[in-house]
Each structure stands twice: as C-alpha cells, then as structure tokens.
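Here's a solo chain for you in structure tokens, the form predicted on its own.
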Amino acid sequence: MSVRLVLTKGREKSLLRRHPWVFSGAVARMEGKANLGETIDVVDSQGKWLARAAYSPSSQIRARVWTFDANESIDIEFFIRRLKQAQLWREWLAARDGLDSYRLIAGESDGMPGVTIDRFGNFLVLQLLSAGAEYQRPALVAALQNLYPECAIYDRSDVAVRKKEGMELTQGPVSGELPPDLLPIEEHGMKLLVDIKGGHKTGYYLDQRDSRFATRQYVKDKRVLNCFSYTGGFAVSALMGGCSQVVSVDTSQDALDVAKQNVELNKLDLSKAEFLRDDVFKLLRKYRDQGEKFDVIVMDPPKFVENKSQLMGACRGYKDINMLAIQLLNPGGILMTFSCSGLMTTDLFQKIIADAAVDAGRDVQFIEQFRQAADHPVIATYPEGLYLKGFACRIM
C-alpha cells in the first residue's frame, strides 16, 4: 500500500486546479512513512486521489506533484518523456533565434518541480532544488544520458535554497568530461563566455536573452551605462547596437575581466568599452553628485527578495536605485530596468519605478516590457513561473 498525505477538508481546491505545491498547513495526517523526497500519493479528506508527489517533511510546501495522471510511474520512462516534451520547444526555439544553449528545463512549468536543466552546447548543467528532485536524480541522469548521449553533465546544485529541504549544497561533474574554465556559446549573434563551473546560477542568465537583444534598438551613438553588469551580454549588445561608449559595472572583477573577453571574442572596439568594479549604488551617488549624464541605462539588478517578509526592504531598495538611475539619464533617455524577484509582481515593479520617478523630479514613460525568454516557460497552473520582469522607460 502507498504512503498517502491526506488533505485538511477544502484544501484541495487549489490541487483541482493543477497547481502542483502542496503547502504543509493544507495536511491533516500521513498515512505511513515517506523518507526525504519518496514519492507519495495526495488525496482528499474523503480518500480520493488527486496527485502523485514528492514529500518534504521539513519545507513549508510539505508535497510537490510529479503528475495529476493515476496511472503515471515516476521512473526512467516518466523522466524521458517530460524530456522529450520539453526538447520539442527548445529545438524549435533554438532554430528560430540561432541558439546552441538554452534552457531545457524549468521546473514546475515542465512537469518537473524543483528540476533546472541548462544546456550550453554539449554540456547539461543540472540544478536539483527540491527533495524530490534529489531523491529521483538517478533516474533523472540515466533519461538524460539515454537521451543526449553526447552530452556531458555537470551538476550546480549548490544553492542555499536546498538547505530549506533538509539538504546538502553539491557541485561537481556527474559524467562525461569536464567543462573547460570558460565555454563559448552563441547567442543572436554575439559570442559570449559562460563559467559552468563557479559562475552564477548554472553559469549565466540564459533568461535575459531577449532583453539583451532589445538592448541595441536603443543604443545607437548613445552612451550607456550597464549595472550588474556580470560577464557583460549588455555591453557586448550595445557595442554590436553601435554605441558611442557602455561603461560595466560589478563588484566581482572576475565577472568584468570575462566582459572585456567578451567584448575582444566579438572584433567589438574595446576603447568604447569601460570596466568598473564598484558598488553600483554607491557609484550612482558619485557620478548624480559629479553631474555625470547617460542616455542608456541597464539596471538588471540580483534578486533584493527571498522571502516575503523582505518585500518592502526590497521595494525601498529597487525604488532608490531606480530613482538614482533616473536622475543620471538625459531628457529622452532610456532605463531598462528588471526585477529576477519572484515575489515582485510586474504591477508593483511598475508602481515602484514609477514613485521613483516621482522622487527623481521626473516624468516616466513606459514603453516596452520584458520577461523572461521564452525557453522559460510559465504553465498557466504555475503563475508563480514568471519571475523575471523589466521594462524600457523614456525618461522626460
């Protein structure tokens, strides 16, 4: 007989609509016993079944769904079929855009919680952020290696995150070589370097790359100034859009040497381009005090809010820094602005920089949004998918 997480009375609404979380003050009792991430059956307070899913004792979302299909085994055949599915999209993406790395699987609106899957070239950088993703990585790895059997694995789950699911940070190659210390992907046309091994998240922000790419229609003999720059896909972008100068800046100077890499990899003039390690907030104080003017800035900053309790300490923080932002540009000028924050909806991002306009002295239009690419897909049962959100604002 199964381990089954039976429901409080009417707590199963939100499982009726394939939402596929299942928060711990949903469950009235266990049925049996359930190690760290096994798959268990959800039902209703009557017993009727409702979902097959992974169970995580010490998180607050107690059960994450697998499948809403009865007759559906979680194994090898289950894993490749969520594969193959996902491949579908991506292949069709990475033809349309001239893409050799993408992301092949984003968690939840996948079918496949707590699962990130990047692909850079032949190489499958795995991130497993749930219980239940750990628990069926051996089955994960063999549908990946029956699959792309080219493809070597490297595994990035060391984020701080698993600890919230009883678990160990783990980073290390799976099979297959190693990845070299910088690989070259392409992406719209610019070559850019990724750092499987230590750089951020799996190795780069694949999500932004629609965003990067909008970045040359507003650049052309502009000056820019890119914020968070990381390894510098802004700057490569507004050199190719022809800009008159992109100054970068980021606290980690081995992020900014790669920029320049990336700058050089592209035959872009390297004299248009400046690198600064600096603290972003404290330089944008410096350069509104020293009267220095932009007419392109690129405010993509790293996630201000974990959780919810740190919302309005990161609404203070994404209105000042966009208000300083603000004030640097020239009359006409352009902020692209972004929030990765999950729990930042897309309406308070727009209030947020709109009440920092309001403080700036200045008027705001908006006249773009982004999201994330769109081999980040959001499942319309998961609206919790969209996390990454920015717009293109004319500064008057």
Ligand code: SAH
Given for the second form:
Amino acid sequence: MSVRLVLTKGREKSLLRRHPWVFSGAVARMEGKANLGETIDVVDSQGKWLARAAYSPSSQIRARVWTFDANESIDIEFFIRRLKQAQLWREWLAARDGLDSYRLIAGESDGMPGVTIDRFGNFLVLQLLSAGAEYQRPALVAALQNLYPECAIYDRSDVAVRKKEGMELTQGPVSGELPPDLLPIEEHGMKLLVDIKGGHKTGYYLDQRDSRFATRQYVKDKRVLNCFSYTGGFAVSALMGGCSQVVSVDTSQDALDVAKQNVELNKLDLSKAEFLRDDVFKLLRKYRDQGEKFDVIVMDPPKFVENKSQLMGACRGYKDINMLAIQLLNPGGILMTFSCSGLMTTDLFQKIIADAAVDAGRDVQFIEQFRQAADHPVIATYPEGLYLKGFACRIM
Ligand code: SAH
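Requested next: the structure of the form predicted together with S-adenosyl-L-homocysteine (SAH) (the form predicted on its own having been shown above).
Then the entire complex follows, led off by the chain already shown.
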C-alpha cells in the first residue's frame, strides 16, 4: 500500500481548490514511511483521497502535488503528457513572436512543481528545485529524450534553494552535445548570445522579453540608462529603437562583455553604447551629484526578497533606486521599472513607485504595465506564479 499523508481537519480546502502545496502545519500524520521526494497520496482527515504528491520531509512545503487525478501515476508517460500540453502553447507563441527560445516548463503553472525547463535553440536547460523534481529526474529526462530527440539536455540545478531540502547543487551535460560557450538565440528581431553553462539562472532572462520589446518604442533619439543590464538585452532593443545613446550598468564584467558582443552581433552602432561595471546604487548617486540627465531609464534589479522578513528592507531598496532614477530623468522622461520578487505584489510595487515620486519631488504617471512573458504563465489555482511586474512611468 502506498504511503499516505493525512491532513488535519479542515485543511483540505486549498487542495480542493487545486492549489498544489501542502504546508507542514496542515499535516496530521504520515501513514508509512517515505523517502525524500518520493510520491505519496494526500488524504483528508476522513481518509478521502485528494492528490498524489512529492514528499519533502524537511521543507515547510511538505508536499507538492503532481496530480489531482487518482488514476494518474507519476511515470514517464505522465511527464510526456505534461510536456506535450506545455509544448502546444509554446509552439503557438513561438510562431506568433518568431522565437527559437522560451520557457517550456514553468513549474507549478505547468503542473510540474519544482521543475523549470528553458529551451534555447536545440538545448533544453533543466533546473530541478524541489526534492520531488529531483526524485523524478530519470523519468523526466526520459520523457524529454522521447519528445525532443533533436535536443541536447543540460542541467543547471546549481541553485541554493536545493540546500534547504538537503540536496547537492548539480550542473553539467545530461545528454547530447555540450552547449557552446555562447549560443545565439532570436528574440523580437534581435540576436542574443546565451551562456548556458556559466550564465545566470539557466543562462538568460527570458521572462523580460516583452518588456525589452516594449522599451524599443520609447527611445527614438533618446539618451537611455540601462540599470542591471546583464547581457544587454534592453540595450540592444534600445539601439534597435533608434536611441541616441545607451549606458548599460552591471556589476558583472562577464555579463557586460557579452552585452558588447550582442551589440556587435546585431550590427548596431557600438559608439552609441557604453558599458559600465559599477554598483547601480552608487552610480545613481554619483550621476545625481554630477547633474547627469537621461530621457529613459530601465530599472531591472535582481530579486531583493527571498522571504517575508526581507520584504521591508527590499521596499527601501526599491524606493531608493527608483527615487534616484526619477531625479535623473528629464521632464517627459520614461522610467521602465521592474520587480521580480514574488513577495512584492503589483499593488505594493506601485505604492513604492508613488512614494519614490513624492520623495523625488516629481509628478509621475503610470502609463503601461508589464508582467512576465506569456511562456511564463500563471495557473489560476496558483497565483503565486506571478512574480515579475513592471511599469512604464512618465516623469513630469
Ligand atoms: N535586465 C537584464 C536582467 C537583469 S538581472 C536582462 O534583460 O537580461 C540582474 C542583474 O543585476 C545581474 O546581471 C547582476 O549581475 C546585476 N546586479 C546585481 N546587483 C547589482 C548592483 N548592485 N549593481 C549593478 N548590477 C547589479
């Protein structure tokens, strides 16, 4: 008989609404013994079957649901079904937007908690974040090999969250050829080099694709400051939009080196592009003291919040950089500002920008709103899947 996780009375409600997580506080007892990541059945206090889930003994999220269908077992066929479902949407999107790279699996929102899979050309980059995802690695890899015989698979599960569940960080080739040091991909008419083996996350921030494209329409003949540039996706887009100059700032020299190559690869005017290795917080202050001005500023910082206790500090950080950016903008200038912290809601982020405007002594209009690109969908039963939000603001 399978191992059962029995919920305390009344705690089945979220599962009945198909939210995919079981928190430790909702667990009455375990019947039988399960290993890290193993598949278990979740039942209510009366013993009624609710879901089949992966067991995470040392995580606050004690179980992550694979399926709400009692007849579905978790095997290669299961992953093939889930992958095919996800693929349908991405194929449509890739055809619409002319993409060769996209997020194929966005974890919970694609019915695969803890699994991220990005496709870059013919490379599939795998990131397994939870014990259950790791436990299913062989089945998942077999499913991928079955559906995508043309693709090589590379593992980028070198993410710190794995330590929380006592798992090693892993990275390296899984099957097929090794990725090149820099792989060119296509995004809205741009060619961009992706470092699958050594870049951030899986190599590239696919989630900002639409915001990079949207930026293009605001920059004609404008002077642009691209904060937290990484490999310069916003800078290339700004140059394609006809900006007069774009200054890209990042603390990573490796990222800036790739950014420069990306400008060259697209045969854009390198003399209009500047790359500065610097701390954005310090540089903005320096620019303010020097009286520098810009017409468009992109503010795309890394995640400032990992848990609730960091939220207050993060709010101060967001307010600080956005206030400085607002001060640096000429009247009529545009601030493209983003937050990829899941705990930062859209409402709270909007309030922070409003506070930053007051402190900067400027009037600000919200004119456009952004979120993660459509290959990073948010399933209705798991609103936490929305993590990236942004605004285009007009500064008066
Ligand atoms: N805008 C990018 C993604 C940004 S990711 C794109 O479209 O691809 C965040 C970037 O911020 C990373 O490249 C990281 O190196 C950089 N970074 C983190 N802290 C920084 C700081 N204090 N100053 C400048 N760059 C920073």
